[in-house]
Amino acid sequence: MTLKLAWRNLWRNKRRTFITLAAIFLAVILSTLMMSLKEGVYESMIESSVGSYMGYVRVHAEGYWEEKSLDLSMEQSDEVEYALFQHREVDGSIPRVESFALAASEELTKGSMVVGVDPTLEAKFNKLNERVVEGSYLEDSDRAVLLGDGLAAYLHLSVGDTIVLLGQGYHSASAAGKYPVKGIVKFGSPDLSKQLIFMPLKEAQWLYAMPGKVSGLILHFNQPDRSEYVADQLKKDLGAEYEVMHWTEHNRELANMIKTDRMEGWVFMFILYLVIAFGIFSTILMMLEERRHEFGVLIAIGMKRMRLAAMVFGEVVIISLLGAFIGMFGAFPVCLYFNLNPIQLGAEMQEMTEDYGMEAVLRSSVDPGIFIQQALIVAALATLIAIYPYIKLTRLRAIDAMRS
């Protein structure tokens, strides 16, 4: 019966319910709008220099990583093959042989990380064919390597010029060959862009000196979230000759900055949390001014005071779950605008994003846990405050209250 009334109540006087409801509402898609841009960034930080590139989880012989020699790469084993695909979350295992050379065009040098890999399966899981700004992909049969766009402006090097690279391969063999440019590749992090050069995988253990043998693999997921956990479970089943190392542990730095920006976040979110929770409490505050006589009269008539309070505190919930969930559902078409439209940066904001090897958009995130977690924060809000009329109420005096 309590609940009954409570919800007739709020439909008594409309324009009141429709103004509580609004602030509620607004409050649900400000809030989520904010995180969502927030972790937007981070995602696209991620995908840029992790998930096109570096990998989620990575897998190699025991010390590479910490060594990157080319002495500790492995072979290419369907025992550790058949490992990988035990779980499904794994979709792809991609072979690479990565080794760092000087490249030099006809007056220019640059230390470049060479990487050998199977174009086929790049193409698939990491859609290299599709960031391939001038010139055509690679083949495996090919001679030739794709230039990331910064380090093909720094060489002065375009498509169908040859680079020289020179270095130093399996158990020091001399590392030394000279490549036509095939085609100029371009990530979302310039930081890749300026040192990245590509080769199909079995040209560069030619060029290494290492047939038959990979310095690492990297692991595609159908589910990405789930990355840190597979990982867990591949050092168990590969045991101690093989290292596995999910993104957090081989690119630290990232995983640091979003950690301590994500801290950061949360104080800024806190403090607009204060300025919503003041909003909604305002709009409570008018509701109880309003029916200060009514409240007077129902216990004038006999309507106990407890039940009294549990009635309106029963409408602020009501009505703080329905804007909630209204305001969770209005967020999605806010936050879909900015992901299928990111904000450009200006120029020096751009210029400093790239310094820190980022893509210079604001592109909000659509993770539905968003938007369930800031209609839930804000419902909790709303029904915490309700705890005020509840006491106002109880102790509310009925001649007080109809002299109002």
Contents of the next structure:
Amino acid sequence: MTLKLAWRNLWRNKRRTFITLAAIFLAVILSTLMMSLKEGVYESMIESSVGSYMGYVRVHAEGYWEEKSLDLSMEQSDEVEYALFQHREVDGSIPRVESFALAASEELTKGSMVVGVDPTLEAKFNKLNERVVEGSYLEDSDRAVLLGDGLAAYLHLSVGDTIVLLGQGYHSASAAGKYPVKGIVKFGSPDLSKQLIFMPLKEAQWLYAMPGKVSGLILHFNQPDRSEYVADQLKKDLGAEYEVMHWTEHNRELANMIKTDRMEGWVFMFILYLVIAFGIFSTILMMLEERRHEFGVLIAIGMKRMRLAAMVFGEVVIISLLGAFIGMFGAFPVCLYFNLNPIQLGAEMQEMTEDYGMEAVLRSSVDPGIFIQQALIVAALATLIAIYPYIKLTRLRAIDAMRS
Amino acid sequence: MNEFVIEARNLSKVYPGAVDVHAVNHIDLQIENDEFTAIVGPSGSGKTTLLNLIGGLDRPSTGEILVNGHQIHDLTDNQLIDFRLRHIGFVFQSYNLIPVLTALENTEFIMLMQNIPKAQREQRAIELLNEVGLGEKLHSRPTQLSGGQQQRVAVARALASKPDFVLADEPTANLDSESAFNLLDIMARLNKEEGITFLFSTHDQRVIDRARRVITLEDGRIVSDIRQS
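Alongside the form predicted on its own that was just displayed, please also present the structure of the form predicted together with its partner chain.
Now the complete complex, all chains and molecules, led by this one.
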């Protein structure tokens, strides 16, 4: 009956209950939206730089990443592929030849990154074909290139023009080639757009004199959030001959930036939680004062104070969970809206976000983990606050309360 | 069986202040089983304080209180709550029913606190509500009952725990004449037929007229103690 009593008590002062419920509801929506926008920005940064190009996990021959030398390239091996696909989270292994070259147009030159890709696999897993904004996508047999739009603009090249590449190949072989520009690709990350040149893998192997070899493999995941775990497992599976790098290792700058920003975000969230806590606390204080006489009567007629405290604690917990639950579902359409209609940043912010290699929009995340996390935090906060009335009631004297 | 259900010895309650207030001043009092006693007196004479002391709601400054021979003044707060639950029934001036519970649930509430099984407490609650004439209002909430009906539920609730005695603080103060007479009839019948001891504080002449013993307080002292036929 204590629970029944707690439930009925909630609805006897509907206004007070709705105010508390609304406070918790709005708190969950607000905190979820804040967190969702923040995580959305991180997702966008990770996706812009990691998911669509660098890869959540990369596999190279040992030492390649430090040296970035094609001399440390690896053979395309069935054994490695077999080990990778032992993990059900891995749904694609994309071979790449990546090296630097001097790219030249008629009058201009620029250091750039030449990437030999398997057009079919890149289209399937990285949607490279969808990034073509001008011209057409590559085919395996092409002897042509795709240019990042930033690089094309810098070199004043467009589809049909010719680009000359000069670099150093496998074991210091000279790498030189002249290629027609087949298409222009656009990346969310302006950094990538300003330096990337794509060509078919076989052509890159020919250019850099490394047939049958690749500089590394990019792993595609059906569950990116499991990529860190898989990377750890692969390190053990593949042994010392290979280096397996999670994106937090091969893109430390981004990982550290997110980590620092996330910590700052929690400080801000803490302040928000404090404001929320005071809102909830004030409604609980109001309830305690309004019902003081009634609590006195209940103790007078023989209700143990612990039981009374448990009843009121139950009331606060029920309303907290209810508010958090409704808030969680209320937050979803709000976050979904800002996911589908991201907030466009102003010119000044745009420049800043581009420096970090991401799109100039604030897109909220709809990761269910955020909704559950925020609902749980606010519910836990309210439950923590409910300790106050619990303590007050365990010390309440019937006579004092009945005199009030 | 003790001779007295309630016994107060040299009972005093002083509220300290610039000038100490002696709300109850060296009272000796014995209430026997089956008594139907009214404590009367002007406002501030100490009626409610005396009832609070006897009911274990307040602690005396000096003196001792025995209920059926058990000292209650040196029990801890939690022991007193348990003692009240098992030995004392309360009826308050403003009924003080639990607003979210029905008449039946309000009556069952005390027995629930005593961990009496559901079927048993429901049966007793129905019997008690029938006794106070509310057999057809079992599932009404306090807001759906008149003042008199609410006070009758309060009486049923007070009796639910089979207490040693019932303390009633101004039980008819908020009732119209008809409701007051009804309530007094019920309490008098319960006293006569079931031997339940009632101790009232009251200003109400209707209650005083029905009481078999009238104790008058003035300035915290008993100034008269009359048994009526």
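Since we're looking at a predicted model, the values are computed, not measured. Numbering follows the first chain given and starts at 1. Under this definition, the rigid core comprises the largest set of C-alpha atoms superposing within 1.5 Å between the forms.
- Relative to the superposed rigid core, L288 undergoes a CA displacement of at least 2 Å between these two forms.
- R307: CA moves 2 Å or more between these two forms after rigid-core fitting.
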